[in-house]
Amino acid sequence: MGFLRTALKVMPPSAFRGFPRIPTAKIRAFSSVLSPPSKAVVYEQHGSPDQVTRVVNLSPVELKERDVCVKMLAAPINPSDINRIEGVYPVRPPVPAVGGYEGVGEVYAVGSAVRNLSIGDWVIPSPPSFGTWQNYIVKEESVWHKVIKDVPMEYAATVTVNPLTSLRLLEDFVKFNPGDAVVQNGATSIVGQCIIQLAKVQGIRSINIIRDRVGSEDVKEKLKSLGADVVFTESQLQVKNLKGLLDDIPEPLLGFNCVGGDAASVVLKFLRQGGTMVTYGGMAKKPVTMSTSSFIFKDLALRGFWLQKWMRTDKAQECRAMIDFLLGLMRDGKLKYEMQLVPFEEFGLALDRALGKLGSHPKQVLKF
């Protein structure tokens, strides 16, 4: 094929006089590039992921001139992935669908008009897109963002949803001065761990709340090793004077809630006059409540953040530069969190862990 294309470019039209014309459709068929056959996790209806998902074989896909075929390297199982399969997430692909929303892959083949990507490049879908739980994906070049290769692939696979959320939470709501503080519940989550580390990079102090559990002292030390200034269990905060626990840390102007219920109320109690609490999750599945006096006398504000909505704004044009910034921190060891790589062939095991059926486990990342 390479010789034929070269010959067609070099030989003048007069050289082809007298030769029979080959229909264009046949030339296209002869020169088409197909992706390899693939395996994928699909679901044809919404429901419990362990009941409605199955691994199937997918046929090869033809690459159009601007298409890129990516061999997936790794993709996480996020709570939002589970919610999409369950049918309870606000935005979800129509069924039947392939699971997964973010991940990293290696360019396997490119269409004839692709100019900015080459075979062997590492890429992520940016903004993220549905269908990352499969061996090979074919999408237009514009979907893919080239990323550095000198980070562990599980970090490149997970950079968009949680670390990017953490960065936007810290930058989109208040203007910080050096030495200011933030308070958050759910500090052991990946978003929580990223907030601790990104706040440290920016000179912001962090007050962190975790649930009471066996081994909570070890958890506190782990978060402090990431840069947390103070870490409290929920039971430690059942006192009237929370300010007395802060020593030299100023009252925070910004708080983050991913739990709801009483855990959100504690975050509100820490905030200073005119402070803001941003809710980005609701793990307890309980509403956020705030006293009338907090509204009137402290002038507190309640906000919400949803990454997928943010990505539809004009600010999303900066998304890829932010991802590169985060990957640089990961490469330099300034941003890290615990994950567990699981072979794609053991998807069922990884899913059971992600669903909490087998006790507590780190974030599950499928390795292809």
Given for the second form:
Protein chains: 2
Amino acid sequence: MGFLRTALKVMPPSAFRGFPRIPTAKIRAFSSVLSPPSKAVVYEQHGSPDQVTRVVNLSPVELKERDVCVKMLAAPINPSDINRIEGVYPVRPPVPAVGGYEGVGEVYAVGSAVRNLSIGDWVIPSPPSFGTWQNYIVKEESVWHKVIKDVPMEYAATVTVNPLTSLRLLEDFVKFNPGDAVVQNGATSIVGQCIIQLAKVQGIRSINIIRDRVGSEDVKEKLKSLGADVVFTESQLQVKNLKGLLDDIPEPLLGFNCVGGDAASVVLKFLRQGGTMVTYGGMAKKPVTMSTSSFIFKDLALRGFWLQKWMRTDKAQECRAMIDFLLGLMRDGKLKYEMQLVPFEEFGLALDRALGKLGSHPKQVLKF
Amino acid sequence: MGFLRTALKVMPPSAFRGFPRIPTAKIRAFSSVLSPPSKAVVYEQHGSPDQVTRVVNLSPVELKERDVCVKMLAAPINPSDINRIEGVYPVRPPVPAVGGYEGVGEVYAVGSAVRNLSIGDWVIPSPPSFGTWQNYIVKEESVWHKVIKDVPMEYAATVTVNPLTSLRLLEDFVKFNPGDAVVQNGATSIVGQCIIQLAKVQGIRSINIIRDRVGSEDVKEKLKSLGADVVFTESQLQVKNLKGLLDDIPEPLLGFNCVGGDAASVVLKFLRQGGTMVTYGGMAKKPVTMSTSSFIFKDLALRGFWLQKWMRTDKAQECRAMIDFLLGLMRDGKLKYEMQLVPFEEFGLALDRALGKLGSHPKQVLKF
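Target state, the form predicted in complex with another copy of the chain; input state, the form predicted alone:
Let's see the whole complex now, leading with the same chain.
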């Protein structure tokens, strides 16, 4: 509590998102429900997350009549969360801020005018917003979306950032016919794994490219068990006739790139006349390069996708229906990926793993 | 005539487009109109145009009832004509073939069932087709489009390949609002000059990039006299704040690239959030490169345009209306560019100039 008082001195109340609001006399007149004390991962300046974040105690917040107090259950550490803290993301959250962007919680208390949520409901912020790395969040009813409870909490916690990206990548760029194919690099990423499974559900075939590494045969089998039609390592694709590798799979009309450099060029090579490649990540930190003749004579198009921008459009309701669709697939076992739950108390460990300081780990999901 | 007989031996009649058809008994029964003897620039194999082309005499052709015999007046030597002869164009015309793809001619004779064209009309092949480098062409009425006669013949001869490309580039990719801007490199090309003038007609402002060279100030003035709002040499753009150079011109939503490499990157830098760059040429023979963040966060899209593919769509009629629109602008002095008329007899000289063997020359247009 002592820390918080100090911290609050430097934080104008307007800068807080998901932070306790300071009760005013007016609000007191309408409500007397208080949120429990809470811990939160806060950063007061941008920088390396292991340097600038710390866990602070937040004092109770008084609920306004339309507010809902949510006890967080789980929230992931996504790469974009790290970029936001570093300040390298195009949207620079005003500091001080609470970390985290998506997650799931349970309704703990409701204001007197809340009609559509009840204590015990599972909810996610939708569209997602800053500040899910804390025990209790008080926000207006309208920002919360009630979700089904018959999926593991880590799936509800992670349904937006990665699976929804995969769904939009498949939906927003071309119109598929049955039996059409897509090609992607970075197929082992969670977005990549979701693309494989969502394509399968829609009857779309997938051509998947992975890095050469020890154990790539096991990775291939794993992706095939998810529904991948074919999986190639990059070195397998250093041939002249890529078509010859496809057997009965048609040349894809749509490709996805989350790597850049040569790995993007391979995706382009697979595409058929008039195809589109969508870039949604750049793991290799190399640009995308394409020849003039591919633009003119092969009529290929290059596009980009960013979920956060997409959600700024007037698609909030549509977005919630998609979330429900994805959670239904998760419940039915048709959409899965690996995660590692870590108690919130061990945030530092989870963060070090997410930062890659401790070797390779599955996605880290904080459990509150 | 001796040559032609020899040549014909190696050319199956089905391979000829715009070549004299060998009269058959059936056709004789319907018509007795013959085309005059003609000279044509023919190539029997792909290769360097100054090596593989020669002028041959073609014997008269008997007109079928729907045929029109056109006496060619003028036809340009376009870079794509050279590429077709070289065999490096994606559409490889079957050889032997007559060179040339667009041009204008005067109706010389008509078959008995021709209804909409009369002797003396000016016509262009629309959509264009192979074989305009010859004195007389006999083709069905339907392939010819009657054009106005109050423009210089060299404009009617060149209206399709370059000006129509410029028009489609401005029409097919984004929806403009009044006062919007476009940016282009290679602004001195004929397509570039037409973009400047067509943008002006539509109230769209143009940002133009030219190479650094001796006399670039004169080039700037020339482009400004056509309607260019601003003209920069590439070296002028090696600054951090491109916006600062634009004064009151808004950041462009659409860019055109006919160069590649760094010159394409500069176009991308000018574009505003959500903008599109269309590649329609690659004079520098270097690919286009774009960063991951430009795809994701700046939401830039890269596309290509090829007129020949566009004309393969069901737009032939629409295309003729556009040609008429462009010719109207030419008549009114709102669309102009430099050309050099060369007598057909001096085809070799015109070709050498078009191949760049004799320094810099305006577009070469054969005058028959």
